[in-house]
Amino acid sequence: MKTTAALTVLALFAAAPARAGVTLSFACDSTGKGYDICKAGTDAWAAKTGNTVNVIQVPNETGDRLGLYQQQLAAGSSDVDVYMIDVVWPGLIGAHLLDLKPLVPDKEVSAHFPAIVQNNTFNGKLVGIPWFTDAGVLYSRSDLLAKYGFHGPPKTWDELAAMAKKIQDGERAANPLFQGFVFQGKNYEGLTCDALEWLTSFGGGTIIDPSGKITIKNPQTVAMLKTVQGWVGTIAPEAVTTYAEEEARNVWQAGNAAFMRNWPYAYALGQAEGSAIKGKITVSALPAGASGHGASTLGGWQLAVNAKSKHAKESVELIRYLTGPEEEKRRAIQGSFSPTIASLYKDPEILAATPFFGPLYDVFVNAVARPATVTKAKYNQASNAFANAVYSVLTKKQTPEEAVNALQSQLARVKGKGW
């Protein structure tokens, strides 16, 4: 229930006259179909309201986006009205974002996954409305699984390595470029996501536990790093250490890989007309490690309003439209963006377009969160330290043991007297 003060803010906000024909600036998506699908949604809202939305091209990589946004927001700039923000950013930029709690009806907010709404609450402020969620998934070439006598996707990382090697060896007779497995191996936030999945599946914890304790130094972490180091140059190309999401997808979609780890957005692109792998894609949960279970890192994006926006009323109206069920449904069908509204996972049109949303519903709901909440403003430093350590192992600059020892010490320095 909203407080009296919040209701007063809401009443004043609602009473403010809408300014006809305002122009909003929206820092949206740039990955895959993201920009085009984002623009289609904003164009539809603009046509309904008589306003204009300029959708800004943003960097592909999340770290580059965050750095740009932090610079703008810290300077008090009003150039961007609406931001698409990562699930781990509320604690990093939340102080510069508008509190949406008194401005968006409770009924609309409560339709979204409660855990993501809670994630988007910073110092008591609701700084973002969930737009789409994400969890890492495994893409397999269904035609090649059948060709080489496999009855389904791999259930464990060991199975994946064996299957990838067999398919790779067979396919290279006709295609020397063919790879067994591609993933996000570049030194950036995407590697943190991939490596957290490997780590959790091996029973090595989540880097830092919810109490703030650093948990990375354990035998399971070392075993995980030895395993993934062995992939590079065997079932994965040496160049995988330069791959972000789109580089991995481009190899996969060209028909040059048996398996890929990526986010759900890649499915719609792989099934598009002209794709070399259309109709040859199976999507499944990521394989299990030594723990006996797999793990998927929680991703996803929210829509937020710059607290300095000169068009706050219209900006809130825009994000309410874009995060509503009709727009989330359109995005799920056209771009395989995972909804944040639970009821949409039973929608027959969505399931027809993206069949794995049904079977993998639990993967999305139970995805493993990065330690952003507990590390607060120090998350970037902690994540960078983790990615650097894993990258040093993938590129064979450090042994797994050396990397783990150095990472433990570095995280302790970042933590200092507390998170």
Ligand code: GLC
Second form
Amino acid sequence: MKTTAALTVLALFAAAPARAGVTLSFACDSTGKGYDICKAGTDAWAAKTGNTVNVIQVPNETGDRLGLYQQQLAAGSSDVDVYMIDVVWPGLIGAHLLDLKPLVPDKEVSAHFPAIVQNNTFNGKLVGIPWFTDAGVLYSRSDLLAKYGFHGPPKTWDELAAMAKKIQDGERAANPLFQGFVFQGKNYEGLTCDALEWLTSFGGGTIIDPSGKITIKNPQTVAMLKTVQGWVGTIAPEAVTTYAEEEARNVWQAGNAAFMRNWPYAYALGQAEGSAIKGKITVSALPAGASGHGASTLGGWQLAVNAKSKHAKESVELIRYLTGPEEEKRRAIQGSFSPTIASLYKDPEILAATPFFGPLYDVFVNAVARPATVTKAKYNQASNAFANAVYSVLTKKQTPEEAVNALQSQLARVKGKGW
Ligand code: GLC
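Next up, the form predicted together with the ligand in place of the form predicted on its own?
After this comes the whole thing, all chains and molecules, with the earlier chain placed first.
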């Protein structure tokens, strides 16, 4: 016969929440310190819940990640439970992702920027919870601005070119590796982002407008391409056409560039102990082009659950934890990842660690979306066509006029009878 004490213990066991102890596989980040900062979050959740999370190695570039994940998902694989997905992917892989709407309380979802939640809604399903947002920003070397008599970062692309030239000419005397301006000039998704910023700042539209009309063929596009072609081999190295985010950051962080276009993550790395440019970084909005205003491309990443996951319940718990305010705050402070929860932009500790989040709040909120929603499953093809065309101009394989004409026809072919 069982004693009362033993019965109580048994009853407690029955009532206790299941200590599931499952092992989740998470395809997270790899850019900069992205892996470690992600892992610190999953370790904390694992310690709290008794589950295990394997944070797997993923390719560096978004396009390579997409290719891999599309293969896994199309094959119906359940190997990866949780994916970090790019803001331009819902239309590309949304069909394979779990609908989080019934699984995540509304008040948690609505804490995030509504435009991103809307972006993550595919065929009525909420396929990702926003994790961090991205907007292109301009990094300037504050010490060199002062040394060369400039009062602040450039406000226009023409100013940037003139300032970059002056600083480069001066610095090259002692440092032959020194570059005026580095950005993402490689032929990949990052070039689509940079070039959309140039295009919008020149008043050339957004490649394809929200109604699906192809708008790329216009004089502003040609003017923009002429300007950026002139940067390569003058204020930017010829090799800029091989740079993704990390290649540009490596040149910048070694102290070898006056200006860099990049995403916010590069700030925490530049400010880290041992960085050659710690304390010498100014972050500002990207310069204006012929339109009179500047533009930043909207980037950013969401957390999604594989519809085939065998541990959907725990996967949802993990992403609710990671996308909550405490984790977004930790990541903003440690990695300068821009939160997707508006109230965090007023948090004093976040602003102390990453001061530009305050003044550049509007840049984040007004960032220009790539035409992913309207092009749906054809976004990748459209983006590749755009990046190819810009790349052919940067590498001087085509004139701006030739590239624009060819791109217009190619986009029309991709569109076919409709997006
Ligand atoms: C950043 C952005 C992402 C974009 C990528 C391009 O990771 O957050 O949206 O697609 O850069 O390289």
